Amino acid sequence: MTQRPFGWTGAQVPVIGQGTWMIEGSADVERRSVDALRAGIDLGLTHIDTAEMYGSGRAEEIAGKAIAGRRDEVFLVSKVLPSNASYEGALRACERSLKRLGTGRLDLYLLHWESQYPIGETMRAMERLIDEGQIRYAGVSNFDVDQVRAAQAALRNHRLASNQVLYHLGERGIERKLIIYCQEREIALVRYTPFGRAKFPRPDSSGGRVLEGIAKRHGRTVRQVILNFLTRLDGVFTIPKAGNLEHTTENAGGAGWALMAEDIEAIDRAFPAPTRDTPLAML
């Protein structure tokens, strides 16, 4: 699996992990769910995303029978909500997701989303949590250039390693200015939910085909080659679901391989980047 540093920090990250959004279910879609995130591990998607949100924490859960023996093989990354984000918050909730995880350390752990609580406070318990050893970097999700900016501007002791956005061929707005912004500041853009969703791009439509054309002249899948287009700037990572062992087999052949320029100018013209500002997008 393709590698590259996580910004700034030099960790060797793979380009394409896993997400565990919505992979709770019945004992037989969690014991699947596991399956998958193991065969994902050998494959080389060691990059492990989470969040106490996800199934109010059993998805943590399940990526913890996934991981364990394995720990220090994977990128472990978990969030808090908004609503745990005050300084004493957050310190409890990353003590309960490291417990669901089974683990005594987080590789990364993110504010989930902008929060009512100032991000100085959230900032200064990330911040000690690094310096406790229970976090080896903080990070942001779902923010802005601006909001980036300001998480930055709270930290006092260490850098901001990553901000988390969702990001498809239908939703790139990150382009204008987000992705330039963390790319000269050497902060790791991962973009979530890569295929949309609805089944986004139909098959019948015209950009459904332009994909399934570039797919047979590469010998790949057209879920591949979305991945491949979505991870080709550096600084760039991407965490598709990893639901079932078809699909996460599938993921792990969307790296290792180039899209020739014929065929990123053909995608971008089926599914054109805005031409203008726009507000960000989230799930």
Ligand code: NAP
The other form holds:
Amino acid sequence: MTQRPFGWTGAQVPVIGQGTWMIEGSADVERRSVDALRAGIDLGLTHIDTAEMYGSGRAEEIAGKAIAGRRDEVFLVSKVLPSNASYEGALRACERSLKRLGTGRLDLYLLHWESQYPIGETMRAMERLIDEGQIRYAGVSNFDVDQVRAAQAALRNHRLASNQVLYHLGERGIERKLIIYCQEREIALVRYTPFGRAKFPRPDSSGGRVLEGIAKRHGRTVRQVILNFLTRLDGVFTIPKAGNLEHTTENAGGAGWALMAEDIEAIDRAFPAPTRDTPLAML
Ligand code: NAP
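Could the form predicted in complex with this ligand be given as well, to go with the form predicted alone?
Then the entire complex follows, led off by the chain already shown.
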């Protein structure tokens, strides 16, 4: 699996990781989720993204099962809910997440989206968590340029490591400013929902046909083409969620090869980025 430095941190992180939103369910569903996550780790998809919100903590417990005995192989990320992001609240939330995940340390802890608590308060908690060793790095999610700037300014002794935002072929608004802002400051940009959920390109649409053609030429699948396109730039990463082994294996094949310039141009034409600034989209 292709890895690259996670922004200024220099940590080597795979360009394709694994999401965990909606991995919980019946015993059978959860067993498949654990198997898929473990197989993903074997394939090098070692960036595991979770959050206290997912399944009200259940996703963290399942992720904890998947990484049991393998903690040092993964780059483990969780998120604090905005409603828990007061100074004391964030410290307590982190402790609960660590317990559910069965570990003493997160590699990255994110504020899930903007909170009603002042950003300075949340970032002060992040700094304390770094200083005490419960987290290695602090970051944010669903933050646009001005919000990232404010989060950075609120940190006194540490740097903001990452911003996790929505990005897929039908939602390319962050290309206008946010990607450039983060790349210039070496803030790792993690793209969530790479397949767009309900907006996944239909095979019978013109865009779907463009992707099919590219996939055929490379002996790949459409999803692999999408993941390759989404991770082609320095400083960017993506975290597809897969509920079974077959999907994880397919997703792992999205890296380790390169689209040609003409493929990228064709995708740009079929799924154009907006030509005007748009408000940051989120799920
Ligand atoms: P996604 O990864 O784009 O898509 C997940 C969907 O695609 C699932 O229904 C999954 O089905 C299907 N899928 C995955 N691989 C497949 C394959 N190879 N073939 C066919 N279907 C496949 O969407 P997402 O879960 O919204 O986003 C990914 C992760 O980003 C989340 O899990 C979460 O960790 C993170 N996220 C963060 C935020 C935030 O606010 N920070 C918001 C949303 C998501 P199966 O389950 O059947 O495999």
